[in-house]
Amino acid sequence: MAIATINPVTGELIQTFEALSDTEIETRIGLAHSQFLKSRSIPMSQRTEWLLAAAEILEQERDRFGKLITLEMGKPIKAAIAEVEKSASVCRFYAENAANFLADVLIQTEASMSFVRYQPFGVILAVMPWNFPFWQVFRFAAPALMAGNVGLLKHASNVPQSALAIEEIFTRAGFPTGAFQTLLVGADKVARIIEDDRVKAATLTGSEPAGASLASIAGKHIKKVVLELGGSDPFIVMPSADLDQAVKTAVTARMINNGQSCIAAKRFIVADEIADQFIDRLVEQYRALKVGDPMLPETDIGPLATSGILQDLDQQVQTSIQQGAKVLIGGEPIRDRSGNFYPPTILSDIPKGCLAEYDEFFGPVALVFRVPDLESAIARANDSPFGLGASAWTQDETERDRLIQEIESGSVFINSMVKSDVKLPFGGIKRSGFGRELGREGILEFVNVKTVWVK
């Protein structure tokens, strides 16, 4: 894939970028390593000042960065601006809390003094996706830089301007040259970078194959990785649920980012008793969504990020239909306009063995499953290779406790949609990856937890 900005609304090639040569990559890694040797001794107070300055830049220029995000990957402009604001919030969170998170922990032992000290790893490679081009990067970079690490960013090839803008933000905020660098390279260069002895660890948010490849390479070199991969999150609705709120949230939870989110609700698992009502209301609200130019504030659904994603999603839907799934609304690309547009779609009556049972659909397609009771709902939710997040709707305390305890996922949200919060750890299990971002747990992923014992 060429490193280029292509407008997903029109298919127009906006700008192309030349990939770094092997010599240039070597120079960048060398710069990062030499900067780390200096950065690890920079006082926490100074890093705090720089990260707060980055937050200030993001907040003051949210509109400019939001338009850049929308231009490159097509999310509605309101959501793009909100993403920039959330990126500022994660900078502020770690600027304000990192010192406490990384403070020495005294532990009483037979020693005269014993404690745990947290120290940075060094150069960290971040391989990041296009769907949240600012947020995904900042939620890695903010804790990593505050811990004293330095960052190398290999961003998705369709958001190069966002990648360069992020490096610019850290530079303008005062971080030293080399503390955070964007590497405009293709996926074929990732192995070479992670194999370099000066690169100490890596994090990846993306597809399962990409995560498996990175983890395999890192494993051969005994290097730590954090992986946040795909998801096919269940959205469980029981008879006691507030149905109005559940349906309203179901629309938002599926359509966030034009349906291109790992933690979007994808499988709607609904109790038979209220299934007809839920489905009828869901179809009605899907029908009211406005598909169009993502730069317009009234647009609900913009285009998919690339033509390839559009083709893949359509193939999944068509295969599911051929295998017996029923289309309630949507079901094929919008062909009377240019761009990568796919309408809000609902598939129901999904038969056993259908592709829609287990595949992740990365676009505005909801999959509806009917179940007779809570036991069946939990079984259906857990019958997935993924385990990122889960949303469950019930007013019954016993049901709530069982859902919290028995759902196999990195997070469970009761009577709310799944979302990332800077204060809480985020990550998955099974094929959704391992390791955590955000919260205190996020900053501890890339530090040496050093035991100190003094006689």
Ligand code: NAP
Second form
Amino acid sequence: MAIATINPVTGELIQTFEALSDTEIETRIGLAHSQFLKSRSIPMSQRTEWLLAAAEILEQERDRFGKLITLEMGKPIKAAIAEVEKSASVCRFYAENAANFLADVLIQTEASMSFVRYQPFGVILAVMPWNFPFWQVFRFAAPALMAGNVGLLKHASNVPQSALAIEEIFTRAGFPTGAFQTLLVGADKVARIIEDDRVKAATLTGSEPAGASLASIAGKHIKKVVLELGGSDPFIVMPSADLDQAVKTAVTARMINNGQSCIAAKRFIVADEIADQFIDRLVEQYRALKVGDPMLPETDIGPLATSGILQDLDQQVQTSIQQGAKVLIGGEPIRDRSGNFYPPTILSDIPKGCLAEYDEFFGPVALVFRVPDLESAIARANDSPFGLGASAWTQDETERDRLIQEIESGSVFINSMVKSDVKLPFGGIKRSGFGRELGREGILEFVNVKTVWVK
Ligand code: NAP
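Show the same protein again, this time as the form predicted in complex with this ligand rather than the form predicted alone.
Entire complex below, previous chain first.
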């Protein structure tokens, strides 16, 4: 895949970038490693200052960075600016909390003194996706840099300008040369980078095949990885739910980021008793959404990020229809304009064995399943290869407790959509990956947990 900015609204090629040569990659890894050796003597207070300066730059230039995000991947401009602000917030969170998270932990044993100390690994490779081009990178970089690691970013090939802007932000914030570098390289260079002895660990946010490939190479070289992969999150609605809130949230939860979010609600599992009402209202609200130019503030849904994603989504929907699923709204790409536009779509009556039961649909397509009771709702939710997040709507405490206990996923949100919060760990189970980002757990992924025992 060429490294290029292509406007998803028009298909226009804005700028292409030359991939780094092997020699250039070698130089950058060398720089990262030597910076890590020097950075051991940099106090945490200095890193705090730099990270706060990065937050400041993000906040002051939110509009400029927001426009860049929208230009490269097509999310509505308001959401792009909010993403920049959220990226600033994760910098502030770790700047303020890293010292506490990484303080020595004293443990009483028969030793005169025993404790746990957290020390950085070294050079960490981050392979990142285009869907939240700033947020995904900052949620890795803020804790990793605060812990004293250095970062190498291999960003998605369709967001090179965002990737370069992020490196520039860290440099302007004061981080020394080599502390955070963007490598403009294709996916074919990832193996060579992980195999390098100076690279100690890797994190990947993206698809299952990419995650499996990275993890197998890292495994061969006994290196730690964190994988944040796909999801097909359930959104369960029980009869006691506040239906107004549930429907309103169901729209945002599915349509966020033009439908291209790993934690978007994708499977709507609705109790028979209220299914007709819920579905009718969902269709009505989807119909009211404004699809159009993401640079305009009134737009709800912009184009999909690339023409390939549009083709894949169209293929999935067409196959599901051929397999018996019913289209309630939408169902095919918008063809009377240029760009990668796909309308809000709802598929219902999804038969057994249909690919919509198990595939991740990465676009504005809601999959609706009716169930007779809580038992079947939980079984349906768990009948998925993924286990990222889950949202469940009920006013019944017994139901709530069962949903929390029995749903197989990295998070459960009751009467709310799934969202990431800097204070809370984020990640999945099953084929959604392993390891956690954010919260205290996030910063502990890339540190050596060193046990110290003094007689
Ligand atoms: P993708 O193709 O896997 O791309 C993600 C990143 O991996 C890109 O930088 C890509 O580089 C690189 N890559 C692709 N193939 C690779 C390989 N074989 N080895 C190493 N790196 C490789 O993902 P996508 O389809 O663009 O993104 C959507 C997926 O990401 C969805 O499944 C979504 O659910 C998931 N996602 C998960 C989370 C989470 O937090 N769990 C968040 C966001 C997205 P190139 O661009 O150069 O190919």
